[in-house]
Amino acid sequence: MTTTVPATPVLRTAFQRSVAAYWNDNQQDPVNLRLGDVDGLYHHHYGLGDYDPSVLEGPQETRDQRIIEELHRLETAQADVLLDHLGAIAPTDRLMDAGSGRGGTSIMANQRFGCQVDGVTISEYQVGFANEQAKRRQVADQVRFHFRNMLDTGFDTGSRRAIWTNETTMYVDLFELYAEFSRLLEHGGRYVCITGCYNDVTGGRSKAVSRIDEHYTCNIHPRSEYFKALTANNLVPINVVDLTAQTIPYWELRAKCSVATGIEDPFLTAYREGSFHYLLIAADRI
């Protein structure tokens, strides 16, 4: 599928040429294909709730079979929180997916409502694989990726009933982001994020946090800096979840099986500790 840019470039600076080539570079990440694998739902971000312990039993030979089944299903659980909060969603109604990865909560979204959406990211490689998944699922008339930056969409001002980021806020600046949120949302349209930030009462990032920050290239906002971004630019907070406790099973989890990257202990350690929060936020325009 063939897809229009806006006039001015995607990637606009060093850091989101950097942030495009970690993605681009990072096509087989086995963390994000063999978990999508499982039912054709591709997923870039973590998963919500207790784990079954009996995957780590039985035959020993298909254990981390289970086990991938079983984060699997975790990650679509996350989706499925976050398109909970996103209100009253009618077909004829426009969404948009902010750095959509490969696609698989926009699909969701579609799978649910029945509406358009249009995912952005600045991964050339993502548009074309998450393209790929709504051709073969047909439903590619009303699920479209395209290569844009969420910073400047291009497309049409109050055009959105409801925007999402899930996972992606930690790779731009808050108050430009939310600033074309404003712009592209109805009024009383509804953003939800799912975010890692961390915790502004521990004072600043700690080891744990920094290393989050240096594996993904990234970097992560303090809890506060989503509040005074949202207010900013008239979005306000209609409810706030703690995730930080459901999320600590997925990452156990991960950690037992052949898709670990060595990244789950600073999670772990960070989410234990206190350093680092994992919130959902839903907020209206007003």
Ligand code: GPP
Contents of the next structure:
Amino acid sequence: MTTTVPATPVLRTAFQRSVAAYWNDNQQDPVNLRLGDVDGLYHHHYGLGDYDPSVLEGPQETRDQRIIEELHRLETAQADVLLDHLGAIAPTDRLMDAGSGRGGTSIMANQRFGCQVDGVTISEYQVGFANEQAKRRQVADQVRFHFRNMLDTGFDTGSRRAIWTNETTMYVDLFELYAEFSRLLEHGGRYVCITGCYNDVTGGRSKAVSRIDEHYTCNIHPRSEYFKALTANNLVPINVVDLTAQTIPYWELRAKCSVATGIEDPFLTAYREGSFHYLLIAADRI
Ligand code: GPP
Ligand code: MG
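For comparison with the form predicted alone, please write out the form predicted in complex with this ligand.
Next comes the full complex, this chain leading.
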């Protein structure tokens, strides 16, 4: 398969350069590496489902590690929920992970479907880290990570059976993003998004949502923006799932752990006050 290398540079704007710098240099919070070290699947997303309260009991010396393992289990469960919504995928299909981080969701997709996966990220550090993981697992010929911009990937038109974004859309303009996904997906191809979005019903960006934006250098979109941008690009929702209630336990547990980063309270406040949702959207390309 031929792949056109994008004519424009990967990082087009000062904002994109600052986001890339954040993900290249932001290694000071141990949370993602400590969780990934549990079994070698490194995630950059949050968790879903109830935690086992027994992790909080038992010997004090091992309590923190028990919590870390439980948080990791919930993050892997989140990626499984995302993959559940991709529909039937054959080993000959090609998938794309837009904003692939350290590679966890892509590697899980390959394990589940046995097909080729391309991850794209604007962090060269993440490209290197994720490709190393694929090599260690001996799937580097099937799972490849690229230093590319998800707004302009250079992959062939109609080459993708499915694409997902696992908590990455808050870094980009959704109309530009879905124009590119619409180009890449075959007819009937599936797009799955898990995201945090603010609630149009409660009004504008709440203080807690602004604190999350500030923490990650991102720009959380209102819920309505997703549906406008999907519709404008021939992507028709088939499933919309409000995951908010299922992600709150993850944040409650994370707040009790040594690797808490300080962003736990804004998430809990935003979700509980209803100014913010954790949402899954699956849409088909027509
Ligand atoms: C980071 O995951 C996720 C984002 C930057 C996107 C923001 C998500 C929203 C739902 C608003 P991470 O695993 O790198 O974050 P942390 O280091 O806090 O665990
Ligand atoms: Mg994390």
